[in-house]
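Next up: a single chain in structure tokens, the form predicted on its own.
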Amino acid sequence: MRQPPHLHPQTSSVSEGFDPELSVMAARPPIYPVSTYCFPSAEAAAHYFEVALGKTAATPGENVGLIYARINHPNAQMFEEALCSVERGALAAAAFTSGMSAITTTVLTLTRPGQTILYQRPVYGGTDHVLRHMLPDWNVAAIAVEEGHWREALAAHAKDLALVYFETPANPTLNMIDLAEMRAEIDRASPSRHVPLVVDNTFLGPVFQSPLEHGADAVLYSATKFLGGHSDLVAGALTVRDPEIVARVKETRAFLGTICEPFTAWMLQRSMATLWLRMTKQSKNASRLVPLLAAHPAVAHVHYPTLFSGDQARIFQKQCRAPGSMVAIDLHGGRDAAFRFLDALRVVRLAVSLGGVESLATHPLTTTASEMSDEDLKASGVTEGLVRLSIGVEYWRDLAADLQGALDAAGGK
């Protein structure tokens, strides 16, 4: 059930996509653990399949019926509509079994053998593996472009370019990309055709950054993180400006079987209602803790948007609404100091992942980025002493005391 168009995303995220009249007047969405759906007629069944397989387009406003849970189901559709309502500029969305399945399904849809993908480091280790080690086996080249060399790279690959891929902020250094500038550069290099700009927006989510409003064509999420927000599910998501892209991706998703299953999609929609509350609280907590981290003698550098300078500060001010809750710190003493810090934490948990209500810390070089080559690690700024922090919703003074004690341990106090 579409809400009035003037509603703020904080409001629409609570109930968008759900009509109580379709669910015995339940106040919140039920779970539909159903594998197959009945058709009102043979003609309707044929039409549903034609639309689902991309043979024909649904007419504007048409409510195309359900077929089979590998293709579509009510809980995925409700979450997708809720996500569309909070992603500024989005006209369609798709839900997936994981962030990596969202990435791979989208990339495989938009790319053909013999084409090239350009991207900028760092990217998440799993994404790096797909780009650098899997796609070449399918005759797709993925080329990392150094900052400042984009114009030459785009010109060199204008004819064979499938898409341009960014994380912004990047994992784990929080490096940011000016999306409007990159959109303009891509269009200058390929004036005769539109090359998709694909952005992983997991770190800031739809709350604090809207890539579609800055020139992106597709926005990817590990919905496991802030969209889910409770470290109790694994899922992924895609939002787009052009519904035709999602229609193509959903066709691929149907045959790969990467759709998010009903219970997880139901949990995601549950979490959407508190998305603004959680992310706002987490960002405020991180902003309070960053000065403590920056002032401690054990810390060589803090990566956080409010501390950016120069071009990075300009991008943050232009493109983002808040700094978010992801922080990275470089510790004096390298890996030994990082491990002392991590082992001394008591409130903050030592674990991979991020974006949950609990605060987490990890050492990217030996965990999430461990498959990256030494060259990529160096180019990405992932050092031996780098620790990534995901700040949760706990009382910030408890977190401050925990971090202070761990930093003292890292510095040998």
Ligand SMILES: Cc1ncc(COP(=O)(O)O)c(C=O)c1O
Contents of the next structure:
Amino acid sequence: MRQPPHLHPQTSSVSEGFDPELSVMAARPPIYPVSTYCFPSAEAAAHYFEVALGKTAATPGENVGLIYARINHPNAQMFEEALCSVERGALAAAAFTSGMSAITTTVLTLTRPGQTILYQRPVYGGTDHVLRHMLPDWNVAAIAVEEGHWREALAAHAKDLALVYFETPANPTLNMIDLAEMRAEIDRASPSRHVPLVVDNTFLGPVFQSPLEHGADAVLYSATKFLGGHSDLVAGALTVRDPEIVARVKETRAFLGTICEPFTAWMLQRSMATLWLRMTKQSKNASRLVPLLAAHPAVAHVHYPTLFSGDQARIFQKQCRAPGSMVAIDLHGGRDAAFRFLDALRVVRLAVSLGGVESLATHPLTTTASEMSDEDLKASGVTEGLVRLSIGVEYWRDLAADLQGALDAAGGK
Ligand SMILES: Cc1ncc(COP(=O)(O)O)c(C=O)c1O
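Switch from the form predicted on its own to the form predicted together with this ligand and give that structure.
Let us now look at the entire complex, which starts with that chain.
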């Protein structure tokens, strides 16, 4: 393929990964709804399999042909190249059927029975379930480390540590981790081997945060959210600095069958072209709405990066390029007030998920985090009165009026 010039992500997100010359000069990528690919010869087929199974390395510059869509297909490849071009520091990417399959396929590739995963709460409820309730059955311990206790935990698990896992900002409270500091802590505790630092960057996306530039080895996305951006698909993605990691993860993906199918990959690539526009507008909308939320008497606390103080404010300034469009509000009056607020919304819709063009609101305690233990909920800051908002691209004054009316209802006005 023609080598593109070094382009800004706002440009590369539009067309990277797609070459019209390979597709009858179509101006935009076509869909390849194809399960199996023809080989030019029996010898070529044998060679493709040897490369796919890691028995032979492809020669530099060799274009190894496609085999079967559970292993790879053009739409996944095109999306992966587009994503890679916008993720600062990334040299390879992989697409998955969901955020959860991106997480599990990556974690299973990087972990062996008898090893330990260290992570910090909060994490998304589904991730919490896999870490806490599924991995122990495979003899993998996932230990939630309290903030401020990382040095001891890393020292205690220097020998058996498979990886360190963070969500930053975390779902739903937006708690942030200083990734460069954490990288240095991990390296101090394990000086003789490189322990992978895996980061779920779903909330800020490649537009507003680049974990690979701060010491992360693998960045995971629920592509269902901002990357897809229209609440019309379920998908996941991984980006890495070291292509060797993606090669290993793609091998696991091929055998588990967790690659996203052609139509979804095509939709994701289409969405990449508007990623900057959407996320920038959404973040601007949220920044306009946050002062209104913070000033309302029904609101006890607003979780939003521009309102952070102390260490969290320092991390935001250092690590993020914008605050994004995820907001969590803690309402006076607990669950009853939260339910009154949610039921009074007219423009913002009541649904789980986030990152789409439409604004959504949810009550994490009784939905996405409902499986967590009381201790986990407390450690994660998920309270009875907490409502998570995902701000969309609508006209902000309409959202302001809707939120104001619902807060009045929550406060009993
Ligand atoms: C931060 C985060 N990571 C991962 C996931 C899982 O993604 P998916 O629903 O696409 O499997 C979610 C889903 O809400 C999420 O919020």
